[in-house]
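Listed next as structure tokens is one chain, alone, in the form predicted on its own.
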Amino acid sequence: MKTETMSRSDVMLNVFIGMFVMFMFLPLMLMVMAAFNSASPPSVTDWQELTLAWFPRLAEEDRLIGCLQNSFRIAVFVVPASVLLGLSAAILLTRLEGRATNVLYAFLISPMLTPGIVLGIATIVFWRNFGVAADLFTTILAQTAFIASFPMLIIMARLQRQDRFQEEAALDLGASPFFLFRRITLPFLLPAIVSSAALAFLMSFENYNTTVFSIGGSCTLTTEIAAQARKAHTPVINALGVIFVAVTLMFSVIYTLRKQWEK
């Protein structure tokens, strides 16, 4: 009886996992298939001819390429700013003691819980008073305000596992606070910093809600794709998606092989 119950549970678990994987990857597979179909607008049901013509067409999409460059320009500033703010907040919260810590934590975590639309609109309304028009600058500020809380949580989780006796021993031996941070705290936090930087880059690159309300007349790749999705468009965007998927898989394979090689 137990064996039958366990087998049924295993079957249900496998069915659930299969449905979950299909839910996650089926749209991605359809996008990849549409990138190799000559039909325009993109389709997988109306299959006409296998083609690679949409990939060279990417070089002709000047606006799409410009929006993609804007996404990288924004991320170049958002990532270090978010990580530095998150690192500072994490160290402050883990070192402070008292009732004020809970209040400060709630204040610093609030941007994560605030809708991106609100942050985007609040940013352009605030900076408009100083004569700053909505552009990449306001987008960088809005995204940083939203994203910085995530590195803070990642780094805080790492800091809470740190052995404080090492810091106390270094201070007893005459180490300065800067030397202590550079030689003990920073190397210990490096994995969390790298992870938070990668997360901040992905969140900045794919951010839509905050960006669309703070970027004004400019664009990023995400906002441009959303704009083109509202009208008939060619499968060039699907071809770009295939390239992103291929690059992601390549980095995943390299990372996995590197970990296996280290072991």
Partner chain sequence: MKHLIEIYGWPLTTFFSACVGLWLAILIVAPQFFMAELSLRFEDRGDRLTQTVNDLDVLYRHKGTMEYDLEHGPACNTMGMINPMMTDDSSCAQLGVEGKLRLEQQILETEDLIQSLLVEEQNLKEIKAQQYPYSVKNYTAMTGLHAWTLTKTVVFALTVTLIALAACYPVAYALALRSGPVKTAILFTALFVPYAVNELMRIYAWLTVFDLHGLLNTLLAIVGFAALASDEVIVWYRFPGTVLVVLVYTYILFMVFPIYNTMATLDPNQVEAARDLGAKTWRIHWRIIIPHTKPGIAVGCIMTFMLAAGSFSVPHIITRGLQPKWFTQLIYDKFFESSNWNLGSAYSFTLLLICILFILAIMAIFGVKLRQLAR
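Right, and the form predicted in complex with the partner chain of this protein, after the form predicted on its own?
The following holds one chain only.
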């Protein structure tokens, strides 16, 4: 009896999971399909002709490409800055003791818990006082403010697993602080630094809500997609979406396989 009811609830659970995954994938699949339909505006129901024509059209979107370049320009600054700030904070927070660190910690994760648009607004309001208009520069600062929290958490988690005698042993053998940091601390933290850099890049590249409020008259890939999606949109954006989905899928599978393989 017991096993029967359990398997029934398991079946229900599986059905629910199936529906959930469907819900998550269906819109994406529709978007991908529409990218291969010659009909514009994009549609899956009004099927005209199977085509790859929308993909080469991406290269003609000069404005989109300019905005894409801006996305990279921003990331080039945000990634190292976030990793550096996150690393510094992680080290302070793990190595210091006492009440003050709890307060510091609360302040440093607060940007993660703040709506992105508020961060963007606060940044342009602050910099206007110094005559700095909203542009890539303000976007870099606004993004770094909250993206740095993620490297901080990732690196902190790793630091907490470090044998605290490693660094003392190095000191005891005569290492200078710089040498110790370069030879012991950094190699230990390297995996965490690499993954937090990757995460920081993704977050910077994909950010919209903070960016749209802090970028002023410039654009990034995401603000441009949003602008086009709101106007009369064409399947060119779907083609871009296909690239996004494909790249994400590829990295997810590689990541999962690697994790399975490491086990």
